[in-house]
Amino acid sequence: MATEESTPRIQLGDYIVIQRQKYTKLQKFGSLDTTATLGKETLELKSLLDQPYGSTFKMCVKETKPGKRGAQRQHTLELCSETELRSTREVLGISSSGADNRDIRDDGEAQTLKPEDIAQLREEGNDSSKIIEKLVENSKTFHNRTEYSQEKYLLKKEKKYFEFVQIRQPTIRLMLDIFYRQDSEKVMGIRVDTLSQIISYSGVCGFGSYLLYESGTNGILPAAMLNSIGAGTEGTLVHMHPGNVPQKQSLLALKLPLEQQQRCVSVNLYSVLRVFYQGEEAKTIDLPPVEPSEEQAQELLTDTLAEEQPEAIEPITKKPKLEEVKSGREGAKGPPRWHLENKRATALMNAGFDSLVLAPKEHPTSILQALLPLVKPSRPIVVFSTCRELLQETFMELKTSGKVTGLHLTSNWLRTYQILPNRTHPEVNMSGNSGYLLTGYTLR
């Protein structure tokens, strides 16, 4: 059991996960003036400083402002105890229920409270339990409902008037669930079950060196692999990407130890391959030999920031021009960072890798052909793609070449279940396909 001293505490610059019932949001706690928005609610986060992760806070209304989509409420957060988190049914002391719902009609006249009365209760700063109590008292049909129907009604009202938030420490699963819910394309449609299979098939552990190429997953893939390598181990990760700046938001949100972060070498794919094959001739060039277009570079720069600026992970409002980036590099003293990273990656490439993971938006065949010679014999390779046809072509190419054996092309299917007494069943809404995996083992 963890002691109070060993429990991690919230500090300035940390990423935090704000959870309100089933809704979660990733937020950076950059300063004491930081605020977070949950729908129409705005939360002041300054009271979170030095509080342990996992704490629950009560949202106390500070002021209410009129807005285009209704009243916008600003809240302060107060640390609350477990006794305040009792279920609404216990607080209201509801004991009676009906036998069935056959006499209940949804005619809109069951609730005698008007929307204006409910809005006034909220403006007066009443607790959610008091508002729900008023709704129950003024409902003509509540006590005629079955126990299950009553609980469903209370849960629906709790979701709307719930006033507690929990602050959680970011994890791979939490961040992936948040990114996938917001926009699955930002993580290339990779679901948590697919990510677990990628990590399992690749055999990532605390020993050896591993090669990863991905075209943009908000840093989830390198963060998951580096997390599996662990702190205080000998494992290293070479993270190749197509742009000038790697996506590292998830890596920095995990707040890994510095020595563990330094064992992740992020390099541009085209630049490091040229250095690897041409040697010292390519190292004299001031800029990476192959660069994306100006539009692509600007998009990558707004998505992520370099490791030297961990306090500015949020997307910047003004997009820097490519010419400004170039002039900044030319004016810097000493070799640029990408030059040093290329040198480290080249040394690892010469030694060979123990695993290869690809998650490209491009056709994977050409990239696989370029990186496959860098992998040692009898080592696993994993290729992820959202398109089955691309992996089928890659499958046939590898089958013909004879460089990889044990080839398997699979797809994942996941359905979540509601687990409740006498009400266990699959959830009504489910996600579809989460991409395809091509796996195999290298030969000499």
Contents of the next structure:
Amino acid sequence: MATEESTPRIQLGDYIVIQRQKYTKLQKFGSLDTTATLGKETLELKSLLDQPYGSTFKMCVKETKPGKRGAQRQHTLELCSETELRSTREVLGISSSGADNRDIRDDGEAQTLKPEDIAQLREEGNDSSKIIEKLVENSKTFHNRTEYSQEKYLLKKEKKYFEFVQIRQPTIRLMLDIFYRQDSEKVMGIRVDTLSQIISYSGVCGFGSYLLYESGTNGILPAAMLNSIGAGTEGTLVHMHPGNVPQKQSLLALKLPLEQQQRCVSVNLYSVLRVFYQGEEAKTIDLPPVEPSEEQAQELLTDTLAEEQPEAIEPITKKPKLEEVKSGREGAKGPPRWHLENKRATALMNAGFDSLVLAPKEHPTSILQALLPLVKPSRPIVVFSTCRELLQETFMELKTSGKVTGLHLTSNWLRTYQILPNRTHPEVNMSGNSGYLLTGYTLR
Amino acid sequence: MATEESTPRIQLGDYIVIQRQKYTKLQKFGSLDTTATLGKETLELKSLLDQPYGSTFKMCVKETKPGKRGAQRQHTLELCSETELRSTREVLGISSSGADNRDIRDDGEAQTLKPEDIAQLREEGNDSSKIIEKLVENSKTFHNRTEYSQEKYLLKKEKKYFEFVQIRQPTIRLMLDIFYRQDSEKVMGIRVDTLSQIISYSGVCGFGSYLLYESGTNGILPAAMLNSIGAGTEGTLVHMHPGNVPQKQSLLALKLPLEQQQRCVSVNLYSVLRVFYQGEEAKTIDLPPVEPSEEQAQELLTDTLAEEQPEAIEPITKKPKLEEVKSGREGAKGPPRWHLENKRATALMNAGFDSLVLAPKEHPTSILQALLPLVKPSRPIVVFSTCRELLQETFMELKTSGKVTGLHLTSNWLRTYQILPNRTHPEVNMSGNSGYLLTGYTLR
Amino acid sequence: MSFLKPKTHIEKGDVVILYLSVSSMHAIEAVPEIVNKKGETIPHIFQTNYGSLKVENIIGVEYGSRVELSKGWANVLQPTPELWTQTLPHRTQIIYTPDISMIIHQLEVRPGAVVIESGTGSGSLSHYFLRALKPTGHLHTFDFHEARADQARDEFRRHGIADFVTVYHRDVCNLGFSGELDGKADAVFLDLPSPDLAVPHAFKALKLSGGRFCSFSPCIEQSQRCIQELTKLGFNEIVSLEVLQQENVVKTRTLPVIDLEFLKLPKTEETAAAAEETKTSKEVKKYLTSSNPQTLPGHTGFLTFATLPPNIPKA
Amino acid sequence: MSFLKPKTHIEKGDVVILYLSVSSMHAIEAVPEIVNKKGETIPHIFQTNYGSLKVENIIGVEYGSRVELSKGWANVLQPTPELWTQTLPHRTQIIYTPDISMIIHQLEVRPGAVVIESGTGSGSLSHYFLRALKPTGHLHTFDFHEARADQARDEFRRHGIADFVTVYHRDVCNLGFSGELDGKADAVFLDLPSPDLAVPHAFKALKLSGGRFCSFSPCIEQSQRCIQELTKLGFNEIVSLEVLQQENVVKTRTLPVIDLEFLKLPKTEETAAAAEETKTSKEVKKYLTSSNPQTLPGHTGFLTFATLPPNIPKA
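Next up, the form predicted in complex with another copy of the chain in place of the form predicted on its own?
What follows is the entire complex, opening with the chain shown before.
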């Protein structure tokens, strides 16, 4: 049984999740000079070093610079205690509230405080609770609002003036939330419920050998699968992709142990299939292992770091003896890394996989034709697409082929709820598309 | 302002809704000898005559006949008062209940009462409350169950032995519920939310002239539209259908005033279009106004009465003078009714419609091509189908044509809730398909 | 006057829907002149993203026509309650077509019906009630906010449907619907923060021959309390539900079909060239498909329906 | 022993999924003989809709193979938690794959995790937890029903995953998870009628470095009370959600395309004949489409997730 662990600490080179209320952001803490931008606030990160993950920091205004869209405030961060984080409502001790809003006329002049006054308050380094207190004092209608309406007002203001950030360690859950919220295209439209089901239906775990082809999800798919394979286990993942370099940001951000990272073999689909079909000789001809793809061009990450530390994640040969024998005639300098990866992948391909996950931007038929024979019998397959018509077709093809049974085409509704005393209801907005999953089991 | 109305009374010839708890059934009260069948119970209806709609009757066992699937009980109905309908729970006065079900082992022998004993109790004419009381007395586990579990048990038993029926007047709402629950195909899969939106989007009301084509919904679509057109108004409906005779059960069941019935003109699609395109001469050739359709063959109603009282619903010429002029050369016996209907319909077609509703089993393109030109500019159109791909195509065709604007393809989720103290949740089953609506507005 | 019945041409004083695109339309009043903030009478010029419209020019035009704007064009449509709901000036949160359609259906509103509504709000639902019950029924609509009641009354007059509606400024939770309406209504609709307080008044207002009831509540606790009250008073057929409409956005998607077969052949110069060609002349497949928008309405409100059975004594 | 890791051939004692069709599959134990009600050892013959299977014959067969039944055939599959959930003997209501997947994801369960579950129920969820956390983590699962706890313990042993799980018979609402587990868990999952009573115990059991919490409740009131308790104890990131999976049933639909153009031509004998022909040789159009089944799962339960932040003093 595990003993009490000490909380891990923030290190240089780490990816960190910066959270300000419900807003979260993935950021690389590359050096002591690194700053992070949250809207109009710029944060100097250096004081994070060696602090425990999960800590909360107070944003302290250092200077205000004129920016393109109004003033940009530069902040230092000061570690603060949990007790500093009291509910603004409690601080203000608001009590009197109207029974309903029948007496309120919104004439746009309810607030007597001018924007200049508010900016002044902020620059003076006032707490958000102080600023909000002032706003409430100077509102002509606040005390006539219903409690519900007051709370809404306070939350809105608190969101704007909230001066605390929490630093968290990236996990699959936190990163998927960030990517999907920023732009669901970053993860090919794979929503949280869908990712969770890809992991379930694929059966990926600490035992076995898994095959993934994806066209670019900022690494969230290989990261989620490798995360489920776990540290100190015997599971392996072959991660095929269509581009020059795999998108690996999420993998890097997880900061997995090296031995675990090495059990993910990332290879170009075309290159590895050529080697697989034609053996070693093929490699002497096609030097760049690539068939260029669109995914490369439209790199979706703003602060992409997929190539920044390839050393940490590029797999090192696991079975050096075998590798040496096979690549003996490669010359003194040794074969390029991608070549070794292809070799490791083909060895796993020859051994057969324990499941197949496809998330292609291309039509899945030809990819399935190439990869399905690599999967052992009685093993799950999972195909993701945002296009229902496409998977309907694939469903019919697979059904006709007789190679896969238990075929299901599914999608999901995900509904979040606001649960508050007397104000419980489903959230008024919901995500419209889960995408579609085609699942089944291979037959002998 | 309307004055206090007297409740309408049940008459011979009426369609009635028989309700036993949540089960409802549409039945024609054709004669004093009419019986209705609810599962294993047969009800003699004669005592309903002249009683007010909304009354509750007690089922009194008259005799038990052996049937194919066990005994069929014949009942007479006795008018009863509201006070007879107390909650079974109150009657039994159950109080002691276990906190949870940890001590319950379901060994199938919890009930010591034998099925024979129960049948005996029923034939003795015991109240459902009496029977349930006996069941509770003889259950070894009832008093150890949680209150929730007890209530579930009682409801289940009450459902089985409940001996009251209520007689209600058919409305669109009640009939759609019945048809959709029995077999959603009876109404072409048009669910309650979808029907309600067809009525909204089509704009059908007491003013204007409306065009409907449907392939057979047991009359629920024309009935709903005519219901919205209303009694004593000036609205009219042309109801086109593909068969020999329109499906009109719902229209008959509504028991609308004659003048209102006459404002629904039901015509065969092919027949009326021929007359419309070619004028009067066309009719002399094609005597039966029909292009036979499958819908006719697979008459879905078990107790269908679409043709039983055609006199009541077959429209009579509204503008006799015009009709006489036009059909002057028809001979002494006068033209067949369908012919007069075609003439009335073509007059309305020439005047132009204030909206178009299509619910075809066929591909809508050719039907839209024929009927869209009959709709005035700035008027809504609504196309229903259960096949999304079909309406996607139609959407693109209409969009390309430029004849319709504001195009939307929509579908719905309908979720019902169980709202009970401490047991509130969405119902565990929901209907999977609303069908799809394509809506828009015609342009000049 | 454009809400009374279908009409073909724009008359002076009509509300007209200026339809620019699915996401952009406006309700404008077809009057040649308006009074500006300074109290001066000036020509009525309406500004849109596609330029300005001299409103005088559309009077007499046929509904459904295209009209020119200074930098484009638009279509003029006769308003329907559906279009009005999308363009009306919001004075409160409003209820939209999918919920409203269900309300009209479940309340069994048809010409001749007497309907009570509270609150009036922005009049979105009122317009649907009025379409459904005119010309032989009547809507009694209540709002506790005086300005809103006045605005609604004025709007119904300008829309040509004032004959079928009475607007009351009244706090119905405390004061009820007034004794004059006792036993007069076929249906009662409530959209109130505490619907349970108004249920006894709804009970009184419904006909002795029975009627239908609906309450719209954003929060489940309101529905819970409302249902308790309904049950106490003898309502039955109590049903709570939600309607959520999804837009299916139709589009054509193009997907590349990749060839992996050529990888089985040795890469001689010829096959390399062939492979190149395969890649460049990549096969594609087109799909006509539809999907929901990224964000959908996830909740509007819970609709609670109930029936008041006939002949319940109202003591 | 077939739940530990992927394997290729059926061994004696394996649980095997006998897959007949999408709607018909069975979990059977690959043992050649069983003991009948009279206590006699008899050959293990399994009856299906497609006839009987002599179970002895499938031992040694490769998973994924087709096996002959007396009146047809079936496929033998290695069980996965997904297939097990569809075939397991129900001792309680169970949670299904869509909810479970979300639970595993949100609780961030991966190899090495220490997870607490209450109640064990039929062990549907436990199998998923075990797949996700083995071989380096541990599941502590609690049920207040002694027979259920015993059955689950036995099942885990027969499934080859007993090393990674401890099954407790204990009323956790009243007694907590036992002091030994204080500060040991990465994640706590509750499926209890009164989850709020167990929240303080979950709080104690989670690591000082923080952890994740989930409660599954069919009714909203349970979630409400649970959230009140979570808030009081300092949990944050409190989120309640529902996952509803829809099956899209794929089928080809054939629709008639009717010709109405011929009606514009006078009905001479020729055109009449042509029309006849048109009707009989009716054009049809085929659509590959999919739709939901008539009835869908409308509700399973509300999932409430929360985070216990690090370093909250536990008094």
